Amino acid sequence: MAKAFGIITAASNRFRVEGLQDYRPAGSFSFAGRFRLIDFPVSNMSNSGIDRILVYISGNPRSLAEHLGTGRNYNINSKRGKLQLLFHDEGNINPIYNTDIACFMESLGIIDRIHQEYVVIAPCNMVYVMNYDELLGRHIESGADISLLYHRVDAVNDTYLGCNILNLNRQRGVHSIATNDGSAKERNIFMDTYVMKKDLFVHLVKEAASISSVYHLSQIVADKCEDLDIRGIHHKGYFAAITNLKSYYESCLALTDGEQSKTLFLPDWPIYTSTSDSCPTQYFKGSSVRNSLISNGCSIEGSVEHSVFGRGINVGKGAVVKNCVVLSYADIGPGVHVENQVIDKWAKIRRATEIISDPDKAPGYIRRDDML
């Protein structure tokens, strides 16, 4: 597809996961064990065709950019593609300042530089499948100025709070922008992906940028569903939208049901990621492995239940891990009892035989490279 550019965005203040975020952009936290949010907006563009990629970065940026890389491990070619990073510092003065219209404000000269006509922008932070390619072509056939991908979901009450959401009219033309504060039970969830020209693009982030330094792009957009043919493009299949500790916690394990991880890895859609080349997982007489998405390099001596695990884990023999998230290359003890957990890279649990937390409410956190 050579008739649009993608921009994922990265960067943003409007939400925070709670620890993970301390070490990482939410772009690079871990996903179904093996991947990384941000390879599945990467992914859905470049099966989509589309190879000029600009990903916006703030906050703690090493481990994305090591990840990313030059986007070979994405399928795009680098001869006439490109998946360039762009970082953000505006957040370290204030975060009230950590705005997409910042980012793009600062990248307003490479981006006039670009020729393709139409641009896709998509976020890191929420996970879907989606063929641009089909967006865009609904996008031009509407005639309208702005697409707006949104997803149907109930129980809003509970999930998706501080998401924007669209108030459609009969023909899913956008008559408002809102956020969601949970007082009705369906919504129509905004998933922050825009279609439109890139001259019009250009444009409403000027005028945002005058308008206010903290405006965001969904914003302008909603002070403009008078002025522009605003419509929503109805989206089906998976979708998580990744905004605090408890939906990151509950998103992946949700992916232990087959049927909900049918919908989101696709046979004809390949989600991209960096590989990792070691030996498969070792489940040592005695262990006891239920529900549950284990990656390679793994070492299980215990028990696990419904639980997702990134590689180079090491479970010792009689430890109990139950209803948990556990990040790459974490080591839980002999005898260790942990429940309801997210527990981040490189922690070790020995002495603290029992971490067990509410599962009515948010989950523990164990930070990353501690010592329990």
Given for the second form:
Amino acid sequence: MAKAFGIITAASNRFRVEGLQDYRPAGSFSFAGRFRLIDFPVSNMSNSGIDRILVYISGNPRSLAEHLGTGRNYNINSKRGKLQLLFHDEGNINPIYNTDIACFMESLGIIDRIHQEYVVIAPCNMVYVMNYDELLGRHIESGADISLLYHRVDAVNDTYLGCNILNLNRQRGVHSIATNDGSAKERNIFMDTYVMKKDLFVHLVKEAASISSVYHLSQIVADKCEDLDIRGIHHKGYFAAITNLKSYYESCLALTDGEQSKTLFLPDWPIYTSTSDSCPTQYFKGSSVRNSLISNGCSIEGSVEHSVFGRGINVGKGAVVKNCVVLSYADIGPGVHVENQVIDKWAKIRRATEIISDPDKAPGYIRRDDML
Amino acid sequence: MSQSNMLAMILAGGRGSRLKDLTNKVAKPAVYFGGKYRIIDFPLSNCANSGIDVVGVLTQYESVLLNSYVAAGRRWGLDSKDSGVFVLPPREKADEGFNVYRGTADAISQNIDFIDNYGPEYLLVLSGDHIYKMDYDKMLDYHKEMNADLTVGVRPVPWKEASRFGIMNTDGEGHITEFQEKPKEPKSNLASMGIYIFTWKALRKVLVADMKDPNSSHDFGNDVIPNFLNAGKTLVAYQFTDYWKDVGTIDSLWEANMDLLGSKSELNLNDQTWKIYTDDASTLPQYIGPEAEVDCAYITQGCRVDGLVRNSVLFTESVIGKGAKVIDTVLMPGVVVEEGATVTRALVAEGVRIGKGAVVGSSDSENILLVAKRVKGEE
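Can you give me the structure for the form predicted in complex with the partner chain, which would complement the form predicted alone we have just seen?
Every chain and every other molecule in the complex is listed next, the one we just looked at coming first.
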């Protein structure tokens, strides 16, 4: 295959996941225990036969670069394919300069040398399953200039604040793109996913850059709704947008619902990640675990309920972990009681015996490497 | 060969017929162990962790799966330049007929050309079907220190069991003075673990002679070691006292899995400095459902538990339905225990489905029940 190459963009600078994002870019966020957000778009592309992929990274690139490596974990052909990491960070001047257009402008030379006719652009902070080959087929068949992927959401909550929404006519033509201010109940949430010809893409990028240094791709596309044939393609199935700590927490915990997770992990659509060669998880006598998603390498002596665990987590005797998203190698000491928390990697909780946040508010966040 | 100048050869040709249906289609080294591993992952990971770059794997019995499995040396990090895992089944050679491997020593003899390509100073010979973690580099240090021609890995076994093993009798300084294969009246309780470090030059000579000997059974224990002793070579015993298991039977395979459950597993697979590498499955983490009860278990990714699991080891993607009970049992990959079924004191082979409400095994059985075929449940 594929007539398209792929671009995976860093999450828009309109979104910020408090706490987690101080340590790593969105693509590196742990998801569903043993995965990271970036695994989903890269696997979607790899499974769709796209084996030329550009990944844009802004902010601390270390963890993401380490995780993706040369892309060999993602079943991308090691000779014909290529996964390329492109770093961009002007946030130290002012975060407003951190735009996707600025990233693309820096790598126009690379994009120019790619021979595929089409480009599929997907963000790293929206989790969904999509066969891009099929999407490309529909795009070509429709004769549209640009196709935009959207997900229809009934109860618009704060998760989608700041997301773009598509206003469509009956033929699914996009007549405008606007930012969701939370005023409407039912919306077509734009999944920041585009399909178009490479030449048009390059043209739009250059034009956007000439209009304003803080322009985003979505803005120039919005400007073109009148002149170009831009259509929405309705996405069905699993969808999560990670836009802040609360949405991160809720999306993670939602996967403890077996029916939900079945829609993200489909039998013929593997999600690839890099292995850490952890051993299986050990449940000791007297432990109690329910309604939880647990990765390998954990040692559990206490009780765990409605939580998602990364790898290598210890839960001591008599500890209670409830409604928590726990990242790899965290250590929850004997007798400690934690509820409604996001506990970052390598955190060690020993002396703080009770950390419980209000379940109706955003979850508590415990810092990476922290000793409590 | 850059690091230790030692090449490893793993003997992986045996069937392991006492494992019954588990080895009908695969050789014993490919049998599953410990939730996510195959037995051969242990010697291969030990090699990788000991800084050995080149490993030959000698296969013979039902080798298709094993050959393709070990050929991907990347799993164990044995894929850098000048490194690799090489599958060595018997092959036809220009100047002689096609011979299967007639014995453990013959398997090495028939691959002298392979070993000579690398020209190692030392040759490590291992079994592909033992479970243990060992630093072969330390054993090599001992071999050099003792100026040995052959170092044999040994471990003390209970005296009453000593007559089941190849026993090494040693003098006070660790030199092997006598070797007895399964002696009726053992003089020592140091049993050979089937781990040998040879100085390659010395072994090569003995192997060339052994190939031509019509009376030889071409076996390390029966022929090569006695030859070394008779020729006055320096043989030393290297004592290893950590966890080591030869899982020859269904009962011992089950038991070795159960060993992982204790509060302090002797094998400790969670050792970050000595990881055991294996194939990576693209699955979800394990999911423990809202009505599940997990009490003392070793469970790996991709499993889904909605029933009760007690004192059991669950391999990749096994599924326990609601109200089902899995007690004192090992479930190999992809086993499904349907709603309301009960499995006790059993070892269930890969992919087997145990139907709704079925009852399999019993808590007072003398032996562990091997379940290798589908068990029908209520219609």
